[in-house]
Each structure stands twice: as C-alpha cells, then as structure tokens.
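The chain below stands alone and is given as structure tokens, in the form predicted on its own.
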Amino acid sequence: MGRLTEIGGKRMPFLRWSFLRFMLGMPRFLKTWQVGDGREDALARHVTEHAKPGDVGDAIRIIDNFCYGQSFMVNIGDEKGALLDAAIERCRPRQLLELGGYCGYSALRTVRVMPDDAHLYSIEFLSANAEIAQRILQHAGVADRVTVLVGSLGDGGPTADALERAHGFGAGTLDFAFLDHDKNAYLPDLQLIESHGWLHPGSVVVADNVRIPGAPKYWTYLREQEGRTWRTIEHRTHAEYQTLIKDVVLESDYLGQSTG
C-alpha cells in the first residue's frame, strides 16, 4: 500500500502536514526566509545527529530523507539537484557563486561534484540560515571549500564589493553561478554579474524555480538573448520533493557580450 502522501505513484505534497504548514507560513517565509516553525534548526540537528561526520554524500541523503519524511523544505531537492550536479560536472568550474544558500543543501551537492581545486561562494540573505548552512557544511567536512557570506547582490554594492575585494572576483573569473534566492532578483542580479564582467565565454548559470514560484522576467530575458549573449537549455522537471507540481530549471551558457 502506498504512502498517504502518494496517489497513483505520484508524490502529493498537499497531503503532508509539513507542506500545509509551509504554505500557511509562506507570507513570513517571503519576508524572513524561514518558515517560522523551526524546521530549519530541526534540519541542522537532524543532520548532525544522524549523518556520518565528514561524509558529504551521507549528509545529502539524510537531508533528502528529512525533507520527504519529516518536513518539506525549499532546497533544490534530489530530482532537480541531479540537474545541478550534471551542469557542474559539464562545466568543471573553479570559481563558483551561489545566490540563496538557505540551509546548505545545494552547497553540499556542489562540493561533491566540483573539481578538487574549486571553491564555492554562497551568499545567503538571512544570518540564521547562513549559520545553519555553516553547521551542516562543517559536519560534512567541507566547510573549508565553501565561503558562506551574509548579504545580497542587490544591497547596493557591499556584497559585490566584498566578493571583488576579499575573494578574488574580477574580470572573467566566475565559471559557474547557481540562482535559488528571491525570484524577483534573478534578472537584476544576473545583469549585475554581467555588468561587473565576472563572466567569460563558457561560464554557466543555473536557475531553479523558474516556473514555480516563477521568474518570468529572467526567463523572458534569456529567451530574448538566445544565441546572442546566452544559450539556454530549459529542463522540464518537478518542484521540490514531489512529482505533481511542475517546474523548470534553466541552464544557460554565456556566449560573451553581443556585438549586435
């Protein structure tokens, strides 16, 4: 007999109380980036209590199990996470940027597949989430490969300045970026990255949740720039930890500044 959260082999998030709590807490989440019921702290405790220390793969497994069995969470999840893994493996980046670190799940996936000499810079708006991510990364033994920064590229300059001044960001240095933060910030943040000249031909940008909750301006921009500044693959997939609600992940290769 299937789980009560499944019908006809499809995982139904609305049959899970943790999903309903998440939906009720959505207004708060969009302001504070925590659901408000303590699930983010609970995740960190669960990982440190149950995942093997120093084992990235086990930390990822434990988080996925927690998100399926205990509390629905908005990290990229296992299905879309495989798309992120494949993009990083294809790109073989050395300098990586993540916008929206949340609790560190995508950082774990990134570290697991990025080259040994690569480094990830993860920007998280909420300091409480950044602390949770740091705890989880430390437990998994990869904190030295990820720099977690509290801030936002849309803060008027301090975060971007810190990346350039203290972390070596400059002309053509950025090989890979992952966008999974405020969906309204996807386009302005991408354009800020472009304007700073951090990208080079062959840089890759992956964006989650382009359909749900949706980043229509970002999606339109990349379609308009197709074959000029960007070349994009649209991955049709599902939203986190279920197989009912459809989502889109965009994987975009930077071609360089258009001359036309």
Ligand SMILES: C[S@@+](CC[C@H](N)C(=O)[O-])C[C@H]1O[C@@H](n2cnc3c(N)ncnc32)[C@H](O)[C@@H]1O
The other form holds:
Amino acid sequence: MGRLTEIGGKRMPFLRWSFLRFMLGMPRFLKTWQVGDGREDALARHVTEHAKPGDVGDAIRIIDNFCYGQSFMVNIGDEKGALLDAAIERCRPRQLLELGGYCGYSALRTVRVMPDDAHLYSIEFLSANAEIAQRILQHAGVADRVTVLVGSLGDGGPTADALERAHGFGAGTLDFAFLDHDKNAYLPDLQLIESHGWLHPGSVVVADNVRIPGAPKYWTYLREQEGRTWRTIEHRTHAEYQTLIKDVVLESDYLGQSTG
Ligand SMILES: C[S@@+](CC[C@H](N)C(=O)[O-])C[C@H]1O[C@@H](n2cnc3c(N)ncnc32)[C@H](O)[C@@H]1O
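For comparison with the form predicted on its own, would you give the structure of this protein in the form predicted together with the named molecule?
Following is the full complex, with the preceding chain placed first.
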C-alpha cells in the first residue's frame, strides 16, 4: 500500500504506528542499540537481495523504502539526510568522522556527496551493528571509502589513539564530524575532539536528534559559544521517516579557539 504523504506537491502530516511503537521501546533501544527483533540484520539481507550491487544511491533508496514500508529504523532518514548532504557539500571535507554508524545509512549518504579523495571514519559502539554496516557498504561498493571502527571516543583513550596512530588524525586534520550516537555523549565527545586539536577554523560538525531524543547540554553549549568558538545554524525539521514529530539538527562551523 502506498503512503499518502504528498498532495499537490506538499508534504502531508504523517505519523506511523511503527514509529509510535518504536518510541515506546526507546528506553530499551538506548541500552542495547538494536531494536531486538532482528530488523537490523533483516535490513542487511534486504539490501543485499534488492539493491543493485555497487550502486550507493540504490542502496539508500532501498533502505528508505524498507524503513517507510516495513520496519521503522533510527537512520537519519531522507528528510534530515538532505541536511547532512548539504552540509558536506558546503564543507568539501577530506577527512570525516562519524560517531554512531548503526547500519551504515548515513555513511552511504556521506560517501555519495563527499569529494573523491575524501575518507570517512565511522565509530560504532556495537560490533553487531558495525558488521551490518560493513555488509551494506560492501554491497554498495564503497567499503574502501569508509573505515568502520568498533569503539567509542569516550572509552578513555583507545579509540582516539587508534585514530591518531593508525588513521592520520592530528592537529587540524578533521574537516567534518557527524554526531549521531549516545545523546549524552555529544557534548563530552565534542569537547574531546576540541581538546585533541583535530579541528581547524572552517571545520563543520553536524548533530542529529538534538530535540528528540534530545541533547540539551550540547545545544546549550553551542548557544553559549555562538560567535566565539562556534557559529551554528539550527535546522527545524522532523524525526526520521514521519512528518509530525519535530526534531532539530545543528550545523556548526568551528571558528577556532577563542583568545578572549
Ligand atoms: C541513531 S543510531 C546511528 C544512525 C546512523 N548515523 C544513521 O543515520 O544511519 C546510533 C548508533 O550509535 C551507536 N552508539 C551508541 N553510543 C555510542 C558511542 N558512545 N560511540 C559510538 N557509537 C555509539 C549505537 O550502537 C547505534 O548504532
């Protein structure tokens, strides 16, 4: 059955039962990082069976259709994904970092728009999700453009050390970061990135889900830093794969360390 989401070219309010059911199960998801009914693995099977091999755009299309038609998932989705695409196209980054890879959807979108000589490092906490992302990226033919690392920047050193020792992270090398992991870790991880000196003036950081589930400390920090170390655009948008629940995506340009 089709979705009635557009009339006369306008998006219609649209809230899915599967989204509401997912929201009720959110506390469990935020502990385990999989929905618990095998849908992440089902997605990987669906992509490898239905998307054209070696075609990133087709993999994205197949994932969006799966999430609208079969199982709701917490990918950034098509509406907010367009904001991510535009920020990457504006920034023209060469070294990119993603926190929270899940099944590889945002990595696919990132690879599709980043310059040919760019490389994405995707940090994923749960090895089962990292493995699913690798399968999908492999099928889409872009596994060589993304390094998926199992870990977390907040692990006290090993992941940040690996980025510096094995992957060329250093002073001013990081052009773009996408935060889409544990919402309570957004602020400490941004501050860790700042303290390592990886950013340079003009680096861009995009953060998803700032309104829902919400990252209030991160949002407050960027408002306090406005015009000092950061300049931020607040994109008012909707949570993934529906049009009634509102969300906010922040797109922040790093201005450099304040001297004052
Ligand atoms: C919302 S999903 C990411 C969606 C993905 N960015 C996309 O749009 O396709 C959040 C992911 O972050 C992972 N995660 C949670 N805490 C993390 C942490 N501290 N570091 C890295 N990954 C984390 C979870 O396992 C989960 O796969």
